[in-house]
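Shown next as structure tokens: one chain only, the form predicted alone.
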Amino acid sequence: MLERRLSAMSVRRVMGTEVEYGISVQGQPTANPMLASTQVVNAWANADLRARRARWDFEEESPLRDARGFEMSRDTADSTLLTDEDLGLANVILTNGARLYVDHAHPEYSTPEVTGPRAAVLWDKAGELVMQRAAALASQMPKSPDILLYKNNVDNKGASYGAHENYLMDRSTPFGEIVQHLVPFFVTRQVVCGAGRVGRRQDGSESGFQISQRADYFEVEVGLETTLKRPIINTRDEPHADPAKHRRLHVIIGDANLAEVSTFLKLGSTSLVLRMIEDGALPLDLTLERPVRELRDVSYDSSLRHLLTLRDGRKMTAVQVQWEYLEHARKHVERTHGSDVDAETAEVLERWASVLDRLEADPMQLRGELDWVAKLSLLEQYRDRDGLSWDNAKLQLVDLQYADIRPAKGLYHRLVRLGRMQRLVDDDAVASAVTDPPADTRAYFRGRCLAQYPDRVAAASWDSVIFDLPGRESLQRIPTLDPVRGTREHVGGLLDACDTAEQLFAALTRQ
């Protein structure tokens, strides 16, 4: 039942996010931020026993596969794309299924599957919740100054840390086409997701204000890189699923997002997008003239007047384009489903158009649902009260301060107490969420594997659970390839009855 409504026109499908948190350490500005990441991931092991012991499968990821047909040479790979190699740094599996890591100079956190936006916006904020109390928890260890961690992308110094979205599509899906349908729609998305930055260039060297943190670091349209030469649409063919069958498309260009109606829409639109291009239901052609151009051009114009150029001549403004995408969804899915919609597909829908709305009428009017204008509206009212121009130094401190995670200092969580932004999910579910995995992915197996026999789950990955049961010679591997499989509803009354990991591998391989 669950496969047929994830091939449905809708916006379920199986999805997650990965986020990289900037780090520093307070009073020591040359601290070596790898090693302060380290801590912060070892503080959350060695506080959950359960994470102590099982380690991260490396065994079949495969990051130089390209989706165009060809694999990188490890010979010519920048060493940032050999994820598949265990270089002993801090690596953690969470009982809900989610993994918690050192990404080079950054700790990181991938939420386990989710097969909805809503979803994706609750684990999302369980990741942030596991960040404060890890840093937390480093920061507590003797003679260890504060650790402090930031939901954002950017350090100005020329830096850039990523914020990755995963969507599970059809394998038999042109990959041409989904750059064609993509590239337009990810250099205009920004006017509904982008998280807002002080300074432009990639150093922050050129004063104001832009809606994108990321967008000054993309030069080019497609490519297998993501940290040099940044793709619009990356191609890493890596499903972590079956690749007859499967494609994981790895999202590379959005912004790190606080505001919880901002990560909704970003998830939400992107699938509806990818349903149609699955469908072969795009008929129009959105092509721009200069597309790494104009994502730079779009971001830099908060007032949102700027035209894009299309090849054919035509000349759009970002939010006419996302109007295109957004007719196009709603036409298709009322001629798939009519009124029998989804509730999480229609609230995609009516959000996205509201949010357009807006954004032509007053962005203002939502500085309490994105992150771009709730941060522009911060910014504006202290330039007002200092008389501040966009290069003075307290404004860069200003847009820090919204992305630090510490709920008593960070102005996100301050608008929050304030009831000035909108949530889409309480505080009790993401408490919840911190330790228990989505019901209806394979992270359900997962993670209560991990849960319920920490001494006996040797390593794991996205799809494998390994074990390390008593009498065996060699470690055994129990395959989760199909991400719809694994759930509560196919393994929870299992689980239940299996009081030890020897008991569940003998029911799941019948020996």
Second form
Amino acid sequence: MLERRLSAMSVRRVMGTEVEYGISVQGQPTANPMLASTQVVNAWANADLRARRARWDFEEESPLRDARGFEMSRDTADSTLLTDEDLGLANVILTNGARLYVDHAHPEYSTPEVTGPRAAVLWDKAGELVMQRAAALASQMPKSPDILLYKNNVDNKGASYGAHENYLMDRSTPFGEIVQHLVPFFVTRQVVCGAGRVGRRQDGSESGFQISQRADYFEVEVGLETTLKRPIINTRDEPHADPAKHRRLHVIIGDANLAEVSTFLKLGSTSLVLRMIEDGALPLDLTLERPVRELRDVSYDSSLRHLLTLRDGRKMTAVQVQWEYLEHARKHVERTHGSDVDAETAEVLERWASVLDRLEADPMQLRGELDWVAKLSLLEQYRDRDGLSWDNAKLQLVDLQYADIRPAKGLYHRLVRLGRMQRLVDDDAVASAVTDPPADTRAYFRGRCLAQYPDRVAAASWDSVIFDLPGRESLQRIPTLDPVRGTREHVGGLLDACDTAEQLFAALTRQ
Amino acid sequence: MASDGGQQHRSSKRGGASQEEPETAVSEELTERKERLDEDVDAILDEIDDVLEENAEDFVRSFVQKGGQ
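For comparison with the form predicted alone, produce the structure of the form predicted in complex with the partner chain.
The next block holds the full complex; its first chain is the one shown before.
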């Protein structure tokens, strides 16, 4: 039943986010970021006894498999791509089904698998709270200086780190169609979900504001890399599900968002566009003449007047391109559901339209909803009051500190506290999502196993939970290849009934 | 390729706020509104001034990251 519900024209599908946080050690600009990141993750692991033992299971990881149908040789791959090698870096699985670990030189939080954009916002926000607490715990260690974390993507000196989205897709959809329709969508969706940046060019050598954190770091249209020559469409094909049925679309072009409306629309609108591609319901061709160049040009123009050139010669603003996708989504929903559409899909359509309307009328109306507008509004106020030019360090500080995740210091948090930012989830729900998994994906099984049998879970990953059971020499692996099995409906009663991991394992393997 | 099946090139706003300010708008009211906005802005900036890190230039310069994905 869930399968069917998830495959209707809806924003609902299996999805998730993964965010690498910026990290600095107060007063020690040369501190080793890998060490600091490890301290953050270990601080959480040590405080949460249940997270301590379980390791990440790399068996099903294949970061070099390409959606176009070939595999990169490990010898030619840049070492930063070899994400399946367990380097002994800190790596824990949380009872909410999420993964907290060190990726490259950043602490990273991957949400558990969820089935819609509201849940994605909730567990993404829970990740901020996890990072906040973990950094605070790490800073409490004897002789430890404060470790500061930032939910952003750039240092303005040339480095960028990612905030990725994942969407489970139907394997039968030709990859070429995904590329054709997603490129114009991704180039323009930043007007809705950009996080805003002070500084232009990768190293920030040119002054000025831009809509997106990441736009300057994309150099090709399609590719497998994620750390250099970044592509607008990433082809990493690691489904963490039955590869005959699914692909996992790994989206690397997004910014790390703090504003809940930005995150909600980022996931919601993308999911709708993917559904139209899967359904063959996008009879439009918005192919751009020069997508990589346009990505930057859109980002550099906060007036939103820049005209993108389509291959067929038409010229449209980014907002107009977004309207094309939205209107097709509305029509497709209307055609397939009439007014009988699920509430979350209706909310995405409504908010998306409302945001595009106001972006055309006066973007500043969205200062309480979208990250880039909230940030730009603050910056303009400073410029007005203090007569600052765009190269003033204070404006760069406002940009950076907007993303400081500490409630007392982060400017986004200040705006929330002043009642200036619209919320979609409340603090209690976020706090619960730090410990509780979503009920409607396999994350439920993973999270509850960790909560209930912490001493018996030797390792886990997206598609397995591995038990170390008394009296058995080898580890026992329970595969969880189907993302929508292992839900509360499916295994809640069983988990309630099994006091021990041995009982659970016996029950699961009896058939 | 680029056959768009009769897509119309969208040229202008749809349903956005009207840009026309009534000619007779009471200027007092506008001034008042502007003052209120200014106060508002001051209030936000005061709040933020309180928490902004002290030495902007040093702080921003020392934020150096290793690249990630």
